[in-house]
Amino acid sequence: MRIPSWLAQHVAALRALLVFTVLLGIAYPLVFVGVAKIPGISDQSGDLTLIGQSFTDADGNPVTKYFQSRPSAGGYDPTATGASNLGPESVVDTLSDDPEEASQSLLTQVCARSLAIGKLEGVDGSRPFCTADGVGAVLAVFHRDGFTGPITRVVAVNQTDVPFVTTYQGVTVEPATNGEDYQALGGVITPIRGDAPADPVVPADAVTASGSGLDPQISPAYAELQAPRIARERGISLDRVHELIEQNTDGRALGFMGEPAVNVLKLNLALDGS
């Protein structure tokens, strides 16, 4: 006897549930447990150098005798691993009198980090689309006819004090007011590039967090940027610092995937032991 179509659909769904439960709930985890037992991989399972950490004092300031890690959205907390979920379009800060409601855009975070690293390392920390005081250089531009027509008003959306530019296309630039949503009011959000070099001195990984927030690696370029400070603070030769960087640099996976990376934790441990 032919079973009803609705019952056949439920039976098929149950079969699929059972198959995927076995494959993804049992077989898949067991495969990865088996992989973790392979010699060379299992030896690293308790290796603390696989997780990054901050080298800062109690106030969050960099300890200058150590190489600094890349930023972490979760503060290198294994229980809070993850990214900030902010993307390239995050350029407008949330300004509020209430610190709980205020937040920085990804652009302002990048600008502030780059400025701070520039000061720490004694180099130019400027970046395109950043103001001189380390916030996103962004304007809300109001037109008479919405998105077209003469400009009637311009607001520096990330600054409540003196705007980073005085005028824009002949119109005086206003500072922002806390709590105002200028995009909702009809302003066209307009990042201003400025005159910073196209290739900033401070590398990208120095100012952006990793996807996991736990990665212990930085780029060789960021390590080289910090090398003169390390040599000076520790009273050792710059050649010795470069040697330690090279010793703690991992090459591309399988020789072609990814980029070389420097394990900051291993490097700092090597410095302490040298």
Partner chain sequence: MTAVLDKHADKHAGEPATGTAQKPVKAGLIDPKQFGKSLPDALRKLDPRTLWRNPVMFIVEVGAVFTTVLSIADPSLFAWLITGWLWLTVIFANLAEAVAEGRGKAQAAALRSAKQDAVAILADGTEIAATQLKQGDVVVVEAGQIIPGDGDVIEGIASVDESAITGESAPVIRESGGDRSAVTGGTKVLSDRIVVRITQKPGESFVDRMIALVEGANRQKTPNEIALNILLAALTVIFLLAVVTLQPLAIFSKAYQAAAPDTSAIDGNGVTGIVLVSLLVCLIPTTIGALLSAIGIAGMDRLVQRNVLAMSGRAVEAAGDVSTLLLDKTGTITLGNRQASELVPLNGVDPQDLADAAQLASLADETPEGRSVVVLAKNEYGIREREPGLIGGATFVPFTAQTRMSGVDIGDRKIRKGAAAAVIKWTGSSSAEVDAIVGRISDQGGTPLVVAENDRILGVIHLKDVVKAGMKARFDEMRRMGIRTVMITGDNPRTAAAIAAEAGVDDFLAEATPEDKLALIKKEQQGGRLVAMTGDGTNDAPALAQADVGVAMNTGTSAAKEAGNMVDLDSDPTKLIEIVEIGKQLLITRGALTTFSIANDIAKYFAIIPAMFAAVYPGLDTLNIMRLHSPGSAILSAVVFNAIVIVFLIPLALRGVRYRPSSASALLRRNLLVYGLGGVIAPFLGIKLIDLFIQLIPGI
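Not measured: the values here are computed from a predicted model. We call the rigid core whatever largest set of C-alpha positions still superposes within 1.5 Å between the two forms. Positions refer to the first chain, counted from 1. Compared with the form predicted together with its partner chain:
Core-superposed comparison between these two forms: CA of residue 269 displaced by less than 2 Å. Residue 29 shows a C-alpha shift of 2 Å or greater between these two forms [criterion: core-superposed Cα displacement of 2 Å].
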The other form holds:
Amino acid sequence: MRIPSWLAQHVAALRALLVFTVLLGIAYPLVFVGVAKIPGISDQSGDLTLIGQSFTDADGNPVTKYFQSRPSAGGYDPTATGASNLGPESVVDTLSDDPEEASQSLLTQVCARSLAIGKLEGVDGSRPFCTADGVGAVLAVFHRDGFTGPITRVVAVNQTDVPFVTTYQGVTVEPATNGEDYQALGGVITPIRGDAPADPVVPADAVTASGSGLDPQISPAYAELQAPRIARERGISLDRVHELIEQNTDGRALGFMGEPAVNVLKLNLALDGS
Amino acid sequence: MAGWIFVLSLVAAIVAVYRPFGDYMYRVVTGTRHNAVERTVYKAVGVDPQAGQTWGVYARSVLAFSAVSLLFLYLFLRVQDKLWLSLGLPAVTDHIAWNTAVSFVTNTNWQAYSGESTMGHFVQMAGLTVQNFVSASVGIAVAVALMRGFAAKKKTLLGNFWVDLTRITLRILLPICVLATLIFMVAGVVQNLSGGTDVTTLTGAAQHVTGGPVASQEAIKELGTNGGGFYNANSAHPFENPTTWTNWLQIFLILLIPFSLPRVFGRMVGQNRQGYAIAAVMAILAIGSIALTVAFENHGGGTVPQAVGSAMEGKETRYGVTGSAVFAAATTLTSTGAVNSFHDSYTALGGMMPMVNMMLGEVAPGGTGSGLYGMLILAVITVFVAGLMVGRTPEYLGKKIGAREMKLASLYFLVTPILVLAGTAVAFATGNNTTALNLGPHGLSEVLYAFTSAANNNGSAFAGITVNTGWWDTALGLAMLLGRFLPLILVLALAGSLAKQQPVPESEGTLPTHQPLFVGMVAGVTVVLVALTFLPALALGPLAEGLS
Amino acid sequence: MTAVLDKHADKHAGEPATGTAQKPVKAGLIDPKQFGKSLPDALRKLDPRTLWRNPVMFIVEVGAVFTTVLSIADPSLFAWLITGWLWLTVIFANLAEAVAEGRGKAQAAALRSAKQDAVAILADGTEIAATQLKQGDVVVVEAGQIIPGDGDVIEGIASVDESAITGESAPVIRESGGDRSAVTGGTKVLSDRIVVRITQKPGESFVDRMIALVEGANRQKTPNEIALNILLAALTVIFLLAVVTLQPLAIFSKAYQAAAPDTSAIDGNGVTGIVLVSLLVCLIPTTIGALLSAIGIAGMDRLVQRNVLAMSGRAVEAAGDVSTLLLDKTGTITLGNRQASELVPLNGVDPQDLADAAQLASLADETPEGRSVVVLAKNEYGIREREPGLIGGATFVPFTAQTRMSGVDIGDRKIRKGAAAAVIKWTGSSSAEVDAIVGRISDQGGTPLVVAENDRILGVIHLKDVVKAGMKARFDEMRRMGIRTVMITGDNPRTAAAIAAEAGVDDFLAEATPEDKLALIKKEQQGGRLVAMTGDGTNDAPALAQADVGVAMNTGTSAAKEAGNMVDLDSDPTKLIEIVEIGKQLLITRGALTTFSIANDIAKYFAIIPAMFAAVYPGLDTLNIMRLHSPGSAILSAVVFNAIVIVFLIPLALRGVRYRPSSASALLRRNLLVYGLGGVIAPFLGIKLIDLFIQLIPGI
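Go ahead and give the structure of the form predicted together with its partner chain, now that the form predicted on its own is out.
Complete assembly follows, chain above in first position.
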């Protein structure tokens, strides 16, 4: 019996798929799984120092004798990789007494990290658009006519206690109330730059989460910032620390690819070993 | 500075391989000899490699193969818990399985799931990796069929899909993947069947380090402009893309085939300069886009980037801002969708660029095959307008662009904007936009990005949005399916229509389609007719956010 | 008379060398009064049943209806101004078409008046109305009567006034048999009597078709027009979608920005209907949509103005695509007749004697060739012209086809000139020298006429084909346009090659028979080329039918006119070149205005998007790069510009864009610069300018 041509097409398709599944889906990967076992070919494969880890204690506080990694959206859990995915204008926190309900804006996360690192390293942790208490310095400004007209009300949207400024253009700034959406009430969300230096002491990578959540590296600047603390905690010379940083820094490949970066785990292992 | 050298080195590398690699691909798709392995495959598949196919039969073969693949992959995902190397993971839920099956068969590789916590190794290998290969081959095959349509003189046959599929897979994709896999393994990309290792960190915490056959999938993920990561973090993950030079290599692999296919086109139609012209259009758009992305990302501003001092959120230290921005541009200029940084946290305008790249219609240089055929459709539309302006019935490479050709080309370029705009509008009208993580214009961008990515078969995302709901999985699945196969059928129909024509000999009165003027005009048409369509929507998303 | 008889040799005798000089494609004048006259038609065209054929303008009309309803429901100055201008947009588009048609209508009216209620007198003497004539009827037409229908003269000869259709007042001769047998209904017999067999079907006379044609009735869209319409429809769909899908996004954005006040552009329900329609109308390609059919009608009209009737728009378009032009040598490339260019005496013959004999032999020869010998003798040898009657005892011997020579007998001087073979035979003597001279002249493409007195051959007159002035430049131009010219001639290959070289054509077909012509056309077409040719004889009919553009001469036979797809009322074969140019100009006009229309969108985006959304996101005012006064004035300015630009471009659409024959890349460069770049810049300036006025309106 002749099978109809539409069916023949599908039969051919199925056979083709099976052939390719065997070739590409089974043979090809498995051959390389085998190849990977040949010594010298993939010595680094699955190297633990390729992925980062956090150097914190059980409570999440930094263990001070170790260089600290970057913040991670997934807490350096390889089974939950990924990023915060918060946008550049994520500046308004959701305030609530219930920690489940509350969430920090990206700005507040950055401000809080900067403040904490500043404190840990004994440097100025201030940043533009951050309050002194480490949240986003953001006001909801209410005008009579929406975007224009006299200001009628100003709320510091990320602060429930004392606002970071007392007045805004002559209007008293009030603290925010939990659960209130001031944007929806007609407030114009206005981040306040403040007078922090444009080039903060705490480097950018120290206050931002990586894309993978497993970034094994920090910038040389962040390592440099932490070096005095490490030297102090471990009682070794700052030069020795610098030397180890140097040894564990990957420069740009061929001099132009990517950015120089310091592998934190390797560096800490080296510290422990020395 | 290092960033610009990075870009220039990529340009130089692509320029260097354009001819030799394009010529190699040309020989593969035009050769008449079948090697022993291929003959075995044809026998197993049960096809006569000498038999030619009309456009209709070719299209039905593509559709049959894709339909079978879709069904097979869906079932595979639904029963993965019962299979080898499932790592104890449960069966994939029905709507995620549908979405994922569509996604990988359409070369989109959008991921509504997180790889490390959803897919077992066997499904990754025998299900997803296979589709990474063959969906890329399907795209190239269709592009080759269109080239044959241009080159043919009064013919009806466009080649044999099964032969094209087999050759492209075995002679183009596989050898390069073998090489790339080895290189990746040397660099540290994982290639094992381990279910993971529990380790203790320096400070005593537990960490479950994952394993898997990653390197073999990584190679085709980039080469086939697929983009579906083994892990959720995709090419940002140190096990997928461990070093700054593997980052370079991944971008190179992404661009390799799409940028070399114009050479095949030039060879096929017997005028290499036509290939150069198409490659030039792609290059102009691509370089412009990369420059803008890098510039916006480095100087784009925005409250958080200003507070931080640079747009480092969601980016790896080793790639830095520029290495991430170039990857983002490359992955969206092609229909890849792999990411080495998370676009959602980009500056507003920097994050708009990946969207704009996709909105160009994935043509600069686009996906494997699909980029070239999309660009040729735009060239056809440009030829039509330009051809009228020189006072002749428009013709491209001697083929008249008449009512039928315009109908097919116009329908082609209607499909994706309709899917993107209608999808986005429906998401808002039905309230499904609320799964977006971010608020206001950025939330709008997340929705717009999702449909733009799906309909253009890209697969990257503003990943803050939660899309593993029934509605999102279904809607995006449909967008991917229609966004892939409607254009593909239209392209094959166009190929058939062109092949039948007797070419008009070239003369002084013929519109020159290889000169800078025409190249500029195609680029202009692409920007004005395709990308500007989205300007109103972009105004309420990234532009509203970035221009505040 | 001459050795090689060219079948056209006699036909264009005395005709000036029309069409050879470079004439720019003439602009049709546009009388502002025409706008007024066409306005009622433009309003009639608002009927959606006719408008829907133009999808772009139909959408605009639907939009206008929609905004009218909205304006009634919620009146405001802004709403009514927008609504008014939307209606004007549609009316302007209709006006363009009406003006284009109006010009044809005037011509049609003139034609109708010629087609009076003629009466036909059948061969048996019965009278019937002309409209009742059937094919095959035989009618008798006498001096002073109107010929009742198209047909062929089967008996008699008459002079006919064809000015009603050709506009040419000089009467033409129509006679039975041969290539001058066709007569057209509505023309008038001035003298004599002819018997005509009717060849038309009732109501399908040439004049009927002409009327239908110039009126644009049953105008079929041409292939390129259809393809362009598809593109325009696709663009319309895309923009329609872009606008409609914007609404949920706008509602979301407005709701999110609670601080944003409601404006005339956007409120809690999203973008207002008026503004949404304005955006849509500005984005869809209204400019080309409005002018497309006017361009087509005007293109046909330009041909009509040159006395060419194209039987279909398709033929006009095909003319633009022609890549091979078949041109008859005589009358097209060369003047209709040869001229004496040189007198070659035999050895030992005084040139003066030869000139004298040649002149005497030609005195009674009134053909142009004969006259040219007299002129040459005078100019080169100073022999004064003599009146034939004043030479005593002269008996002139006329040319006959049998003797193939003419001459004069003066006493015992018998002087003859004529075809070499005939004269040699007459003298009974021959010499190698004569053969050599004759051979040399033939080689050069000339015609040798041997002059003999009694039995002595004096020398040879070199009759030469005279290539029309400017032809070489014309053909060079064709070559630059990518068109190959092929000369068709009955001459032998040697002669043909020489003339082809002198005229600068690319190729020639010598000793051409109708079959050769047909074969050549088919061969070219198989190579993918489009072929244009002219013809008039019945035996040209197959070739005319086969050619992509077949221009039949109006003087030709009915069969030829049926077979071709154009008729040239002036019967001027060089017009083919003009027809090609008009065809190209038609396509270029469409392409240029499409480019202009699309390029316009950029500025409109920058006018409307900030106007719509800056109220919600003030930062978007950055996109207001024209710094337009207010959202209302920005949107209104864009809509007004969009409407006015149609009116501004109507003259261009009717006249066609400037066209100078040149290569495709030069054309593209020029048109892209003018209409592409111009299309980008013009609306920025135009919208800004309009905004400067509109902001003076209070409340906008």
